[in-house]
Amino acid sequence: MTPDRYVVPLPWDSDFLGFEVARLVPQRLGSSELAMCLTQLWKDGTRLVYWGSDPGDVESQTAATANQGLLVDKKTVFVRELHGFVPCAPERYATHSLPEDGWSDVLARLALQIGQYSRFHLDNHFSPETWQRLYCTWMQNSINRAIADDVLVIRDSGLIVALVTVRAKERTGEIGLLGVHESHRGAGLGRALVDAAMRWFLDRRLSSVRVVTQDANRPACKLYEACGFVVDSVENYYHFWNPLNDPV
């Protein structure tokens, strides 16, 4: 086996974090194969490696544990067809497209609430400042349309209290960030955001919708299930840290 064949460099992550980050692409690896890949990456100066593994493959899970992998996420992909879409929330919430210069402290706080279940928050190798900066950057890059096509918001008394980012990729719509301010949860705004996203996708004649979330984020999983989504795939997501380096 050639380790390089299974390694994908991650330049954005590396630039953002200030050290080399890579991802392993096979979902299944044995302990010796995984160890060979990691040993080579450590020699090359890589500091952090991500691995999305097959949770049903016992050998891969054993390999991750044997190589000091930190299980930080059960990455869950939900999908649904747009055909036959029926709104799942009352039409009492008006959604609006956010201007590209709409960044505010309110959105920064919402970004941090969205990031509470993220693997970067759960991995104690990252300082709070690091994962918070990551989610604020993600939010900013969505608002300026670098990684999203549109940002739909719900306001209360002029303030943004809920948000969803959407993107069209070929015939599939993608939901990125979705969050409701903690002061407005339990009022159906999550369903209203999903409905708004679905209408946005229908207007562009897309055929299906995809969203990635964390299995630990049970409120989000229950929301998508209630809106007709089904689980398409699950990955056990591990972080491997170079043992010669300190936390960040």
Ligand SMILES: CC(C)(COP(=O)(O)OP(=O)(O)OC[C@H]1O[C@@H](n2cnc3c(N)ncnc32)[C@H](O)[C@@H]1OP(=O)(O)O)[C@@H](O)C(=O)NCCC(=O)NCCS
Second form
Amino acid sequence: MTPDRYVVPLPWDSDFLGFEVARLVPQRLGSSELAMCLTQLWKDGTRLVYWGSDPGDVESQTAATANQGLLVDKKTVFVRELHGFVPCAPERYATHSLPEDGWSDVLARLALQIGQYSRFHLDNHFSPETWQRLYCTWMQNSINRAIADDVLVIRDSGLIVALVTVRAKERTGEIGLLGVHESHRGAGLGRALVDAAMRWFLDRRLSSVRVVTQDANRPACKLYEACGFVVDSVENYYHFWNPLNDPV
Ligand SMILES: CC(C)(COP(=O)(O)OP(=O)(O)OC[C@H]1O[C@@H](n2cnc3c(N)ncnc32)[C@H](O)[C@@H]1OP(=O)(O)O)[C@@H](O)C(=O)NCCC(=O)NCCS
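If the one shown is the form predicted alone, what is the structure of the form predicted together with the named molecule?
After this comes the whole thing, all chains and molecules, with the earlier chain placed first.
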């Protein structure tokens, strides 16, 4: 078995970070298979490898630790059917679609709050500048609709205080970025964002909704559970850094 079959190069990540990044495909690997893949990748000049592994497979978890993997995320996918949707927030929060040229510093600050639990923030091989630039780029590419179909916002006295990005992928609706400004949390705005996203998906006759978050982000997990979502899958996400390179 050649390691090539196990590896996907990641051009977008490589371009953004300025060095080669790849992802391991199988969710389960033994220690020697993993070591073989990494050795080949390091030799080819790859600097960072992501691995979304099966948390229930003891051999894979042992392999990751034995190969100096950093457990940076328990990537959690929540899903729910749209059938039987009942709004779960008070009606008082109105959401509006943000224009494509609506970029502002307020959104940059919200992007950083959304990125707090991200593996790029938690892995201290990345400088704060790098993960902040990543989340601002993600937000900008959502506002300009490159990676989102719509951006729904809630305003208070004209200022954006909450935002959710949505996308339709075949019959599934995807929630991308979702965040409530720190000053406005605990008042039902998170629920209102989820409701607004659900209505957006229902208007497009989609059948289910998917959202990815981090298990460590308890407020987000609790919010999705409170809105009727269930956990679809969890992956233990590791970063492996090429030991032959300097820190980023
Ligand atoms: C997650 C987040 C959007 C919640 O927004 P919010 O406006 O405070 O949420 P709501 O007031 O609508 O709360 C709805 C439910 O979420 C859960 N919840 C929200 N904050 C919580 C917290 N800090 N701890 C535990 N549960 C929480 C509760 O179940 C709550 O229901 P309840 O009020 O009946 O107890 C907000 O904390 C946030 O913006 N976090 C930073 C960005 C982020 O992490 N986004 C998720 C990316 S996937």
